[in-house]
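Take a look at this single chain, the form predicted on its own, given in structure tokens.
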Amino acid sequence: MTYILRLDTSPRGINSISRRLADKVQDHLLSLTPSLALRVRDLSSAELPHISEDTISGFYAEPQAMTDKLQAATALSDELIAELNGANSLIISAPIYNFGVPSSLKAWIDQIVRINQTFSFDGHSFTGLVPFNKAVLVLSYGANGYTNNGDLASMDFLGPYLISLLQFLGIDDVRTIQIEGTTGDPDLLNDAMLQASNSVSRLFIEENK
């Protein structure tokens, strides 16, 4: 059975803004295609390990230089992918840390962009690899100003990042809901909650015609 794999970065548990709109996201996913299971990988309880020499050795070497060791330093890589790649669509919920992605999430970016299995190159171009189209990332921001052109704009190195990384990928499709001033005034953050869940439905409004 095919799924929507997701994947939660914030170390903040229920009391994660990201994660309680990506709950809404998922919900409204799983309404359109109630046949789809959820397979959800919680990448800061994890603890991914960061990429070794090794690690990027055997991304690079040949079938038959694969010694037992490369092998071993690129298992996680391997399984990664494979679930990566068994995926109907994919969802993404990060907060902005120093104006970009958790390293949770880095971490398992790093263990993912593999040449040869989730893009390509021959020589002249890039070309993404990974089989499904749809993505959506779900994105809080601690403060004002990230979003429609504000003060912080050119200081948001997670959505456009991530929007331009999934591409890369071949995920042409990439949606977003983003979340200001998560840390900022609760009234004004329970405004900005309900006008975020609002728009949920309206990311997929052509699939509901």
Ligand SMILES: Cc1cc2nc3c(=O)[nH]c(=O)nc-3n(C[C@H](O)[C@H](O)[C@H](O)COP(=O)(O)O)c2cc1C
Second form
Amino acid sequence: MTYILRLDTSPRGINSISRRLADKVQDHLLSLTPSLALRVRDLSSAELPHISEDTISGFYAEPQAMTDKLQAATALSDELIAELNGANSLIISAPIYNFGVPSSLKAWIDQIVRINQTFSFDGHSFTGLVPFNKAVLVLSYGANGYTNNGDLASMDFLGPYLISLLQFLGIDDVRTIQIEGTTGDPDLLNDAMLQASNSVSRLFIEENK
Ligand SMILES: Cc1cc2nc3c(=O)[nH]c(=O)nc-3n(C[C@H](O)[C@H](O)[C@H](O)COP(=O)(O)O)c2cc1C
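Next up, the form predicted in complex with this ligand. The previous block was the form predicted on its own.
Full complex below, order starting with the chain above.
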């Protein structure tokens, strides 16, 4: 049975706003396609190792040059890529950390972006090889000003980066649920949660009519 792959990154458990919104996205996607299963990977609690020199050598080695050492160094990447390629769609929930992706998510990215596995290069251009095309990013920002061309828009290295990266891998249809001002006024945050939840309920509705 094919599944939605969900990656969570906030270490804040049930207090996490990005996770709470991702729960809604998950429920919504499962209600649109009840035959789908769900696979969740919590990147904040089961931290992935950074890639090593051997991992990089293994990524670029010809099959006949794969020693036991290189195989061991790329085994986790193999597993994560198989998990990604087996999915029907992807949900990533992430807070902005220091204007970019949490390092737990970056560790996953460094393991799965791999030549001839998730992208190829023919000497002129790159082609994404991930075999499904839908993803939802659920992104939370402590400050206001990232959306609608606000003061902080040029400092958003989370959303634009993840969209470009997923598209590079061949996942063309990337939707984003964003919530900002999460560390500000609680009343405004409630309003923002409501608005974000409404956006969730509209996701992929047109395609399912
Ligand atoms: C280490 C750290 C770095 C952060 N950096 C930023 C930042 O660059 N910009 C911002 O708007 N908020 C920043 N925040 C606030 C979080 O992005 C915000 O609280 C977010 O809603 C947390 O998501 P969560 O509730 O899912 O954990 C930072 C928080 C932490 C803990």
